[in-house]
Amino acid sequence: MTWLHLYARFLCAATLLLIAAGGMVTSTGSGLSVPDWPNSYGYFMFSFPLSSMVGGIFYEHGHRLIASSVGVLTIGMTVWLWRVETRRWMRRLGVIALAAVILQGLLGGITVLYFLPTAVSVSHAGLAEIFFGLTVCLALFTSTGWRRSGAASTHDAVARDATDVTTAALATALPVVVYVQILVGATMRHTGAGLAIPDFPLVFGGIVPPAWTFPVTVHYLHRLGAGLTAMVVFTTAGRLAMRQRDRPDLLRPAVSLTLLVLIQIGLGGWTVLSGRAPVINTAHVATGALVLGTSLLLGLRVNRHRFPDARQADASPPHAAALTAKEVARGAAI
């Protein structure tokens, strides 16, 4: 494990952190606590004096904090793999993370002095998932796994045919599919439309809605959602667990995305019942952003052999390659 990698897997932990200080903000409206930007009440943001931070301020002034962190820590990490990385497209990854990040930052902004619309603290909120995804990614390329996976992609055919075509199709659309999801549920927690339907697992007593409103449709194709992403995450593990048993790196993905799916349904009609409770909501917000990142994974592992560095092993000699199926199975988690 590299330092590179060691410093991959805190910003993408650090930007989880974010995802939940964002979600805390929201849950308890705290989005105009701080009503100006990029300074907290006319204070450089890291000059606020901490005995002011109460109530929402202490939500959205951290999320701010937080935030500036990450961008440093981005930062770092793209300089880093300039520095490092004989991988052209890893250091091209590494400044759309920073370009991300920046945006990101910027859609923040927008957000506060535009009074919260509802189109851009969306947008926010997707552009966070997106990052999320681009932090997963690096620290996923940064480990010592994946470049041994790559190494045996041409002399393993397990290693370069991870699955068959459906299982492979299936764990290659799973992050669109989780990530349209978080989407609705972006524009239902931003439209107020959380309680619109107030009973969980019925739907106002029965299983659809006996009248329809844009906070009610969206609510109920949030649930909708959640039961397609359900059943395309159960497909895909049961099909992997019975046809690559020997795959650990395939498959502890797909057992964690099970019971991160479990969870999550539980999160949600918890939300519900509990009236919006922003501790439970917020852990709503950040189990979503697991399920996206441990489906990344899934789908980035199967489609192992089709990436830069996977081909050029292809020209590697053969004695270069000399890892077991078993071997890179062991070697491929972050």
The other form holds:
Amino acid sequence: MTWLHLYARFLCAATLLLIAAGGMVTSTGSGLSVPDWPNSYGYFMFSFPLSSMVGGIFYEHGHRLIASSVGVLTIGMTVWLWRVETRRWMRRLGVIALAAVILQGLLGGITVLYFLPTAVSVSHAGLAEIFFGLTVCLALFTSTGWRRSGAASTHDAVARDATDVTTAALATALPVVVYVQILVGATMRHTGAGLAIPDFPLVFGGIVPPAWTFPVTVHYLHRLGAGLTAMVVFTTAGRLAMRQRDRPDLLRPAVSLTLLVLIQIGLGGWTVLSGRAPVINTAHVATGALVLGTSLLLGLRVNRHRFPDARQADASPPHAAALTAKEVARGAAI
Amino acid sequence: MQQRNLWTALSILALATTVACGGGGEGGGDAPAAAPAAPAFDPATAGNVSGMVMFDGELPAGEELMMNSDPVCAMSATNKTSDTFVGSDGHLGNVFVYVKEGLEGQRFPPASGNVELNQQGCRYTPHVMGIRVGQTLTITNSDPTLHNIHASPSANDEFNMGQPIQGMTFERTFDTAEVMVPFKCDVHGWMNAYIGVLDHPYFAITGTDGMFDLNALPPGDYVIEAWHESLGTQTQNVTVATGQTADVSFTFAQ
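Structure of the form predicted together with the partner chain (previous: the form predicted alone):
Okay, now the whole complex, with that chain kicking things off.
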């Protein structure tokens, strides 16, 4: 495990913390508790007195501090990649991540200055997940396991991915399905529709809402999306369990994903039944990000053979292609 | 070299954020042209509306405000009970009563003096108030902690201002009549207030005795509305005759 990979993992974890902190801002209604930006009550961000971080400011200014730290970490990641990374597309990925985090900061500022317009707030939430996905990619692509699995891309255990078209398609679609579901959830959250359907698991005591207002519709869509996402996850995990038993690098995220989706549905119901208790609501947001990150990880591993460095590895020295399936699997599991 | 690159990147990030921070949502605030000074009717012909707002049943107990998120509030606040339900003996306070219809087309002298909204003890004083279009609202932070004042009207310009220092004030006016404009402090989630903005002077806020008076109204037929933050609104029709006082009562229930 290289230092760069460790750093990428740290960035990934910090981003998850940032998403959770952002979740607390929305869940506690603290989004406008610091009315100015990029300053905080006229103070330069890092000189704002800790003693004044009270009430909603604790969440909003705390979110800004963590966001700034993640921004600095991303700059570090980009510079590091640019200096040491031999894969050109990886260096570009670092730059894309940096651009994403800068844009994310700007969206955060704009949403404060314009009193949380729904479109900007939902974009802020959506870009947060994309950036988190980028950090997952950076962590995965800098791992030794990823490199090793690329070097062994002609081996059966990897090449078989291409023959199991349905599983590959499901795993590829999974992050997209999860992301759309997160966007619907963010729309629900930022339009105040989280309690538009007050009961769970039923819907106004039945299965279909008796009336269709925008809040009810977007809330109902989020519930339908949860069912669809769960179906795709369970089907993908089931197929992998049956067809890729010798691929722990795929089975492990598949099992994690199954558990996470079950937890996530439970948290969603708990959020409704608790009347949107901030901690529960935020746990739902953070777990959503974990579901996205894990599905992305799985989708990328299933599609490992499609990456440029995998194709390059086809012509690599014999020792690379001679890795056993077990070695590949062990190596791919970061 | 690596350090220089890092600082260069940091500078670019800082520049990008500085460029993007221009503008803001704090538009508005300019007072509209004052209304004509001359009253549209002869004051000698005026009548009055007087009445009471009642609550049917036992008034809900005031919710205890949890101020623990700010130690200053928790220690300094002397009143930690919500202002939503106040009153006694079946009378309901903090109800905004005003002439909703019947004054269309009439113009009234502009209000003199400022209206004050104070943040003291980590709550707004008063909790419900009225103001005229174009009249200056002075907002003061009397607390040794910081507040933000976030008004979210629908017809006027939204604003959100910070008052980090005790004693700070700022002034604001409203361009358009609007009942009600909600105010909140996002730092202290329990702090909220409501301001009714009207283009005439006929409004009142009930005290704990539920009483209100709308004096010196031109004779005519009116719709009087009573607004309560939790109980909603009620309206009544009333006819005001010269030199007479018309009685109007409202009864709210949950």
